[in-house]
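In structure tokens, the next block holds one chain alone, the form predicted on its own.
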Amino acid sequence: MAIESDVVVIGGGLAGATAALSAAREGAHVHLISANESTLRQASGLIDARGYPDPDADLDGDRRVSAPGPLVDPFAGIEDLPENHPYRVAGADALREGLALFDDAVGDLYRGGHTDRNALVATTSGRAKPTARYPRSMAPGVVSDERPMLLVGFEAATDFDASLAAERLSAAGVPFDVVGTTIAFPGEYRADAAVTRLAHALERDECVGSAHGENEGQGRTTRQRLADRIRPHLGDAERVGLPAMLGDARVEEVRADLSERLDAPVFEVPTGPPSLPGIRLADRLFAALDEAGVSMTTGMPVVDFESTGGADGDRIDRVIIDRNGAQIPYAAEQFVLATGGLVGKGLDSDRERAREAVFDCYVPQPDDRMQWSKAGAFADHAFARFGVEPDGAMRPLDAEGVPEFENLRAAGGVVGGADVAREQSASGVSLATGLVAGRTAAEEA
């Protein structure tokens, strides 16, 4: 017998979480199915709505070569985007409403909701990255702040060269002095110790000299020793940036303690996976889903589905998940597909074509595979815009423009029409399309 819900959401990333929360807040009983742990746990934690305009297009549609700078206002020019861009499809207000839903779900964990303007956040590569929302732990590191900055890397964290990052920020013309240094993380930890292990040492403020978690108060602790090692490098710096590993659930406690010891605000610099800010965001969003009454199944993929014909097209009756070889059906009135794009495995491809992986929905693409890409890593590649093409209710359309299934919606990276990497709009697209997909699914359930 199938497990029944009003809405089944397939996918546990930002788009899936947004769709599930949106539908639940409309009163629907929602079940979220995720094949793996949320992809949010591997993400930087930054919420990029739209950092750059299309680098190859003027607002009037004429092509140009030079890449324009970052956008101050991520909402500017949305009405001029191509008609199949997810922001145009989801509607003019969808991005703003999606960000509002996000703000409400994450509460004081994030900053940036006070303004429509992008913030510029310093990254480990020495870029000033435009973003619409950023973790509270990164707030003192925004580039619009003119206070002198010290960046501190750790010898064990080789993906953050603090001196190089400082040089690049200075070369980019940031309105403050910035220097970088690298120190050894205090304590006897393995050279290849996991970031999460060092974060826990800071969170528990372990006694230095032991890698086995002795309690704080017994001699000098990790935070005391870390502050001692940073202090000689402070110079004129009035704020200090460290890799994003300042604890897990108690990051604000760690930041406050280090800030007091250094007499300067301490902030986190976003890093690659595994990402502590991404893990914190996933935990907060899934807590919001739990509070909203969303039931969840994680670690089991959707492997098949059953459908029947309907007046407006085929209708999905149930999806099938694989649980250790057992086929478990989940029935619902409405389904939301939020499985990601080519990177997230929501789209699959071979030598002949790209296809949507669960329902085999139509994916517009050049017939000649040689036209999928161009020379240059950052060129205008056709594959970057691959995805299903939905209608205004986010229902994927077939090649004739008819909904593939009357009760299927799509959200996030599986939706085509935008080069989210070059626009830096992946999170915003997930929020906007997830909001509309979840809401329209709940209305029809």
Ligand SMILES: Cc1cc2nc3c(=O)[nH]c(=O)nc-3n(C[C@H](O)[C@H](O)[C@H](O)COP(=O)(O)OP(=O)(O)OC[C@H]3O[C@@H](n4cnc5c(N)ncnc54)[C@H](O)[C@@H]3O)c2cc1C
The other form holds:
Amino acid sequence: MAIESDVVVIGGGLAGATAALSAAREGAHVHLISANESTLRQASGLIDARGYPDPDADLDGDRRVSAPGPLVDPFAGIEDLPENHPYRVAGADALREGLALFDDAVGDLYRGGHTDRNALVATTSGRAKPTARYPRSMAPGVVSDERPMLLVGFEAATDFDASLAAERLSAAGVPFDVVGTTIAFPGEYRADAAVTRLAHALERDECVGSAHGENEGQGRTTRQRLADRIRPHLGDAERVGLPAMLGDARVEEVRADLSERLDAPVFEVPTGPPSLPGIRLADRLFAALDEAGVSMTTGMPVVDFESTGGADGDRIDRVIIDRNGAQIPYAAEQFVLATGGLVGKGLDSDRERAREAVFDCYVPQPDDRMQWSKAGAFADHAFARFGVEPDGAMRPLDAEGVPEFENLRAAGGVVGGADVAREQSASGVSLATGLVAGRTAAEEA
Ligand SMILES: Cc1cc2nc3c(=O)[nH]c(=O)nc-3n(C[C@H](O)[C@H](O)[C@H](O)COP(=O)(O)OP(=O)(O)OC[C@H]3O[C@@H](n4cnc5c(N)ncnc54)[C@H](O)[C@@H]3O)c2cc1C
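Switch from the form predicted on its own to the form predicted in complex with the ligand and give that structure.
What follows is the whole complex; the chain from before opens it.
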């Protein structure tokens, strides 16, 4: 006997969580199935809605005729995007409503909801990154703030060269003085110590040095020692940026403590994987799903499905998950596919073609594989826009433009039509498409 719900969402990333919350808000009983942890745990924690205009809008042949520049208003010009862009497909209000749903779900963990404008956030590579929402722990680091900044890197965290980041920010013309320095993280850690290990040392405020003579008997803790090491570098700085590893769930406690010790606001600078802000966001979204009454099956993939013919195309009756070799059916009125793109495994590719991995929905693509990519990392690669092509109710269409299944919708990275890396729009696309897919699924369940 299959387990039954109104709506089954496949995928536990930002798009799946948004779709599930959106459907639950409409009163549907929702079950979310997720094979693995999502890309949230690798991502920066920033919620990019649209950082740059259509990357090709200003191209004359291969020549750029005007600087693309970061977008102040992520909503500006959405109506001019190509028709198959997910923002056009999901509808004019979807991004705004998706961001509002996000704000409700994450509460005070995030900032940016007070304005429609992008913020510029300093990154470890010394970029000023345009983003729509940013963790509260990064708030004192926004680039519009003119207070002088000190960036502090750790010898153990080699992907953040604080001096280089400061040089690049200065060269980019930020409206404040910024200097960078690298110090040793307090305590005895291997050079390749896990970021999570250092974060826990700060969260627990572990005693350091006593076993090896450093301040033996004086009860110095990780945070005290860290503040002592940063203080001589403060100079004129009025805010201090550290790699995003200031604890796990108790990041605000760690930040407040360090800020008080340094007499300057301390903030996190978004780092690469594994990302503590991304982990915190994933945890908060799963708590919100729980509160909304969404039931969940995690750690098990959907491996198959059963369908029957319907008036508007085939109808999915149930999906099958694999639990250690046992095949468990999950039945629902409506299904949402939120399995991610090539990274999340929602799309699969071999030498012949790219495929949607669960239902084999149609994925438009050039016949000749040589046309999938162009020379240059930041070129307009066709593969970057790969994904299913949905209608306005987010139902993936076949090559003739007919819904593949009358009760299947898609959201997030599995949806094609946008180069989210060049546009800096990955999270916004997940929020907008997830909102519409969840809502329309619930309406028809
Ligand atoms: C390294 C990295 C950095 C990023 N940085 C940013 C950033 O700075 N700003 C930004 O806005 N966005 C960023 N993103 C993008 C963002 O994290 C998401 O990838 C994007 O929003 C798409 O989300 P998604 O939910 O569609 O897919 P994913 O996050 O890929 O989630 C897909 C989910 O589907 C599940 N799944 C897949 N197949 C199955 C199956 N058969 N059965 C059950 N479950 C399945 C996966 O286990 C996973 O839980 C980054 C992504 C990466 C990889």
